[in-house]
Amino acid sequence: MLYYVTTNPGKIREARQYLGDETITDYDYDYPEIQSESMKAIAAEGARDAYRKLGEPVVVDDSGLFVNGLEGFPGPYSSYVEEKLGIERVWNLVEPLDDRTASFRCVMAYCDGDPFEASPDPVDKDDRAAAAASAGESLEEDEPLAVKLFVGTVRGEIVAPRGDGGFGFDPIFEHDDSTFAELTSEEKNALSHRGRALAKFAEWYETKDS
């Protein structure tokens, strides 16, 4: 059984479109997020913690909104910023900027306790060392649990809030003339950062034991 570990029901709905109801079980576990500028490190250590908790194959993701005119802010801190400021205030910050372009990024991390061999998105020693150090581990002395990473990115622009669908920053992120909140879940999944990461993961997961 594959556990998609999240407290966000919107993420579960999107994941099931790629992985199916039979191959994914949502597990409402709020794993601790390490403080890091690297979403790869955050997602990797989240997957390790969730695997240690469950002892079963797990996948977690870390997503962020990167606004170019704000030098990439809020980035890895997107969830915290949304909770504390809300999307209206973020739009108010971006509205006066000359550059409102932005990107949504998602890093999906899979861990099943098996040794690391390869990943569709290479995980080099620096990435693993960053995650290990943030978790108080030593890469040289105590090799952390191997994690496979899958990355998805979509570019767009920050606009005034529109639409009633989606979640998070979807109402202020416009791609091809529509905000993510104006799209159906199927339309959003076909082009979103999480959908792109999920597509890579699903393709690999189907064949990993063959």
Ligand code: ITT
Given for the second form:
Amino acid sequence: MLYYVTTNPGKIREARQYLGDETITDYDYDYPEIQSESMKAIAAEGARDAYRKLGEPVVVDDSGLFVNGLEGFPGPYSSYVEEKLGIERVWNLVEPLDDRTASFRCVMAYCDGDPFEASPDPVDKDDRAAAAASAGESLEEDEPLAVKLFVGTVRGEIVAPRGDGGFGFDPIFEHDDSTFAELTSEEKNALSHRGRALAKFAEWYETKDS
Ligand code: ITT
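Could you give the coordinates for the form predicted together with ligand ITT, as opposed to the form predicted alone above?
So here's everything in the complex, that chain up top.
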């Protein structure tokens, strides 16, 4: 069984829709997010931490909204911005801009403790070294647990909120004339950052041990 590690029920709903109920179990664990601007580093360290805690194969999904007219903000700070400002105020910030284009990005990190062929290493070595240094430690000598990363992105535009489906920033993210909140999970998965990352993951996972 594979554990999808998140505190966000919206992510679980979409992962279940894509992978099927029998493939994943949700694991409501708030893994510590390292301070980094790299979503790959955040997801990789999150997956290692969750695997160490659980001892079972895990997937961590770190996602963010990147608004081009705001130089990619909120990006890795998306969760904080959604919580503190809310999507209505994000729309208010973006509305006066000439460039309202944006993208969603999802990085999925898989770890099962096996030394399988990992994503090109060291994606996050600098971040791990910085995190260790700020904690007054040196980077462990041993090889870190292998992590495989899958990235999905989708482009769109920030618009006034529409629709009551989805979650998070979905009501203000428009792609092909619909906001993500106007789509079913299945329709969203067919286009979205998460759906694209899930497709890459599912293809790899199916053949992993063969
Ligand atoms: P976990 O870290 O526990 O998985 P989270 O909600 O904090 O949950 P992220 O850091 O990946 O997850 O998400 C950053 C923000 O982006 C957060 O406010 C989410 O609600 C939002 N978000 C993530 N995926 C989204 C999606 O598909 N559609 C809309 N908003 C999304």
